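Single chain ahead, by itself, as structure tokens, in the form predicted alone.
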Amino acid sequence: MKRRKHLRPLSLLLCLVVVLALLLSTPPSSAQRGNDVERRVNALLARMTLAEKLGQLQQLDGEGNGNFRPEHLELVRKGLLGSTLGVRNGGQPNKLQRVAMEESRLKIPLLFGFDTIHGYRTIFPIPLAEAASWDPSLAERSSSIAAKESYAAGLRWTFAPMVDIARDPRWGRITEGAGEDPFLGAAFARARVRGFQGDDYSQPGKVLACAKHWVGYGAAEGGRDYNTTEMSEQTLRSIYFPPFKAAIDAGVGTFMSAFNALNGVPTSANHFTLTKVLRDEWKFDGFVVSDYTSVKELINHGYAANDKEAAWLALNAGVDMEMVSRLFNQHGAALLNEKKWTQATIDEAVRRVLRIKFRLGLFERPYVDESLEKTAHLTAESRTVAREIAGKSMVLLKNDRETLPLAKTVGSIAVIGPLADDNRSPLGWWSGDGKDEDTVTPLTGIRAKVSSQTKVTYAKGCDITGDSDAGFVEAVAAARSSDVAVVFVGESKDMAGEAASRVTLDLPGRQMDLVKEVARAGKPTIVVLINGRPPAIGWIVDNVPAILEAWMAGTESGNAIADILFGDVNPGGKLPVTFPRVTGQVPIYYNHLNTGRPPEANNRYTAKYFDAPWTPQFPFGFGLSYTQFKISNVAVSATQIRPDGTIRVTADVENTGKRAGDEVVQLYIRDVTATITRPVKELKGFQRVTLQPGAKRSLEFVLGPEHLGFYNRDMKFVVEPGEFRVMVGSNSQDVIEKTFEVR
């Protein structure tokens, strides 16, 4: 038998070093990291006084210029403030953070938040426009750049994405979401959360995302902001919940409760939505912040009698952090003494806030490198991406006689309208720290695009609002003396967004009259819309040969518009929301329920109007191109499937025109007969593809129970037996239909 050699002490030491190095180099699993966070949270929570706990539940706003308020210093020093809103830039977050980390008892870092909605310094198209790209990867890119710029300003949290479904374009905040459809909305919710947060939101250049506004805010009665919402639970679960659930599936760290009452219970004190659904059903373990003073507004709702009662109801329902109002802090001790709050309820809210702060890595990296502000904002690369996304978001609504694209060598062009040289409105609402002077206006973009021999004449024509037509003569003269007229009309920045509900969707002021006068000049006329919601533009549709929906497209708006007008970019966007003919049609949306008397043109006693068509001006999913596409060979892989089965739908798409271009192939389904009435069609798949002239591509969609099922009367998600129709096309109306059966 061989004698076993003993390890020498030095060899043993080397082995231990190697083993230790391997252990240290092996990253902890997500479960290990989670357990570590929970241990740290519990240990910190055990050391906190009631006042310090309530401090973590308080968010206060800074001054409008990005500075913190003087009182914040003492509050932070005493551990009575957990988060700020709007404190950013110039090292302001670091200054306040140093007080927290060096002068407070427990050294709990602050969380700095801001409304970075569609860009921080580089402003991208409004979210509604970005959804018109039907390409969620673009939203992920823009959100990633916005996160990087926000982080460089000292921010670690954005109050985005807004994922409210909106079916009424009178509501100004339709501009902030992805439109009317839950499937498209869910796709963009996932993309934006991934863009802001990445795989790990504790990493430099990433920020914590916030899904808002939970819930039903986009269904405010009359399209009037902050108004009441009434709907069935089935509609809630089918239409308004899916984008929020998608945000959770993508890992969103926070939610924001909304302003509105939902079926009589304000959403900032709604136990059903905040606890039963969000926590119990969906297992969300981040925290919920109230919207701006929405806790105190429970009194105006008539749901709380006073400040103390408002605080009592909101925390018990599931709001964890109070934005701006201070009712949790002011009444927390009394509510605990009166046993209206329990210590466990307070601790759970604090635990949720601390959990996110630990996950963010704030305790290890509380400060942001202030030098980043000099290099991260409005880079050449970010402007290039903004221009690309803007171009892919624009929708060609009409192009008779191939009026577009224009030749860069056109002899003369009249650029007309109140939005032609406006550098503020293209930024849209909630435009972060974007600056008007950085915006490329349409006039600037056109001048940069055409040849030096092209004469460009500019005439404003009229203001966006107001009754004056004094500029009409100059505008008409410019059109008559030019080869082509391009008229820019729409809405100002302040006319779309929060608190910007409108009673009419008509063009404001004298803009429609301006278009009419220019069109009567007899030259080819193109109308470009710069707006934040669907407009009612019936006369323009009937009388102008070319219409481009350019939206509020951000910093690079003018360049992107010029790219499309002159053919460097072939428009491929599709509408994420239905365009009505007149305001009286709203709410109007494609995925409506049928009635017992569906509309018939020649039957008075059917569901229609007698003074206007019931059909939209432009349907959901609509958009033209400078080339032509053909969709064919739509087929299903089976004629029958089980309720738990899947089915493949295939289709060919071919570019039959002479230019390369993008087509968005859309798949809709209809459950023909069910135990509750089902929509006439529902979007369940889409793919944006780029094809060269003559090229053809085969596409495949897979439908499973998650696509075919619905919430029944017992609020159970079921797939019922019966006939299903599959519809594939280039928009929600022009489709090829196939059928299969679930058995």
Given for the second form:
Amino acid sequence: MKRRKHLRPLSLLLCLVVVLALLLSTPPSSAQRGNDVERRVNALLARMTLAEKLGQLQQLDGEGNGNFRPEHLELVRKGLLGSTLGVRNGGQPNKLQRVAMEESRLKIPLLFGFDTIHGYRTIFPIPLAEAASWDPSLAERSSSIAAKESYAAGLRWTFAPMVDIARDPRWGRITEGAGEDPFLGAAFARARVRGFQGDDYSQPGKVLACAKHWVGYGAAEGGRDYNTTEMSEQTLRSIYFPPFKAAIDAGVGTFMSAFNALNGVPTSANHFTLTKVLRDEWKFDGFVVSDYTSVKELINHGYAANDKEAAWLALNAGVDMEMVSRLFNQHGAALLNEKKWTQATIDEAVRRVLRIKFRLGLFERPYVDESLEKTAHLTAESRTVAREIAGKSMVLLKNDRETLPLAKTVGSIAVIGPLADDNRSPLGWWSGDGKDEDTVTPLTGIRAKVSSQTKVTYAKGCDITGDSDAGFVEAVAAARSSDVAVVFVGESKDMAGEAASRVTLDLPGRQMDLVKEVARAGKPTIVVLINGRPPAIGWIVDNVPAILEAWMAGTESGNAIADILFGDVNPGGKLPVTFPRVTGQVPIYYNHLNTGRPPEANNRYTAKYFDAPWTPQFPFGFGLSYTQFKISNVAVSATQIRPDGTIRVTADVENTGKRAGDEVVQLYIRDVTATITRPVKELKGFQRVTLQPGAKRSLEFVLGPEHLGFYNRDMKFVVEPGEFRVMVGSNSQDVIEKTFEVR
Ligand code: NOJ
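Switching forms now, from the form predicted alone to the form predicted together with 1-deoxynojirimycin, please provide the structure.
The next block holds the full complex; its first chain is the one shown before.
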């Protein structure tokens, strides 16, 4: 009895401790965390002056070298700055943050943003190239390394991914996106957001992502950057929106409004896109930052009469944070007085910014560990990943008589061309803090790969641009005296990217002449393209036995190219964008409408050109391998389904050649007759598989309403009854077709 009496309170206490410990160790649910964030946002908002609120809506850029500007100190002290662009490295963010956290009244942390697009210090292939891997998991890996490196430099936010669909390769920014297709684009948008943000962007090594440029920027008329776009709502919803929606579904925290006007209304003051679609339909609760001075540019558009009107229109339409121009701050008080802005609208914009700052954990962890910079940047491991991704992004366009791969023991090799030893161009546009001197050039990569007996002769031949052919003689001599010639041609770093639209897709300068001269030397000639957009290279395709599209493939370019040239890596990339024969075919994209007069060779009065074929040089989805694949047994699981039903599509893929390799099996559909005309093909599934020689794999794709439906004339997403074609193949042209019916 006595003993029992004594034990009871003790065991009770023990139970209590266990229960308490359990309770404390259970992390709060996301709903609890969400409520907590909203409570904190509202409490903070209630304490803010109008000036402090407007301060949160202001982003200013730092100096080119990553330092903050002297004026930032005072603005931060007064609570008049919410975010910076480009302030990074060497403790700069921490220094400025300390002022916010220790000297400002409300101690609201700053948010440090930067354009980490395809790598920060380790540069990965341009996003267009990564999309050519048709393996979104690679983009997730590179973005996750880019996030880690950015975080180590003091950054918490990247202005990426750029998810603009681009159907016009004259537009330089085609380089920054995933190409012309919304389905592939959506897959890469999701992957990049996941890579940057992870499951929880408040974690160390993760950064907040930003889906840009909302929206239609990629459809700039004539491919001229910043130009106007005109398109139907139907096209907008079915082609240009899906990657943005995918970014939201992956949890993206911010959006960037674009520079262009869309159907007459600038996208940085477009209520339809910024509020009706983004907020009302998609329930996005992050914030929207304008593009660089795009609020002020409303005046140039002819949409706002002056600065005050520009601020008025942009905030009311749904822009929350203003990048670089300062019109919200300069005119906010007057706009509120004049009742052009309401307090509720201002508060809502501030609420969105604060919400993200709380979710980022910035209030708890405003600083980053400066020592990370030394250990996190350009590690051996990230270089290895960069090399792997670069190899998987390259596309073999032609390989007659098995010209490639070359033997490492080849007696002599001429390495020719202005891009053969260029360490700058392969980094591509927006190369973060990537350094030219870290780039492995093709020449270095080849030298490291070949046997010690191989004689490597380098000749530049000509510059990327310019008229001089003074180097041709040396280049031709190098080719003549070698067993094989590899010519590296393409574009310079600044020829693709922002403000780099081109009127021609031809190789710039004398490069095509150089290839012609070298090819005439009579040795097996291989052309490697280092470029940021589809080129027009008809003569090369007709006359040179092997062509590799290597893109601007980042820090490890040269090693990855050598891996492929010498067969250590078997190329398996596929084009994420159609390659035209000549610039005049643009826009040329695979998922076009059929017209009433589809092209016919022997019928003049059909939709084609008088002076060039209507077909592309290389179709969307095209790419070769050192082995061969056979796709067979394409079958559908039903001949009829209901509009809300699903259907399984199966196919076999077999490696019929002698090397292990990758094939990207692609699935397209066509809704044959509908109340609004539908594309001749639409990508709705793809799988990249690795197969050993002789190996065969059965693949399955499931198609449901989300694949079969479209936006009808009332902008309702519907699956209409009727015949559907399903096409499975190794590119958008070589397909096996089956049909089924929706009833
Ligand atoms: C302008 C570009 O359009 C945008 O993509 C970029 O994020 C900003 N500048 C900031 O550098």
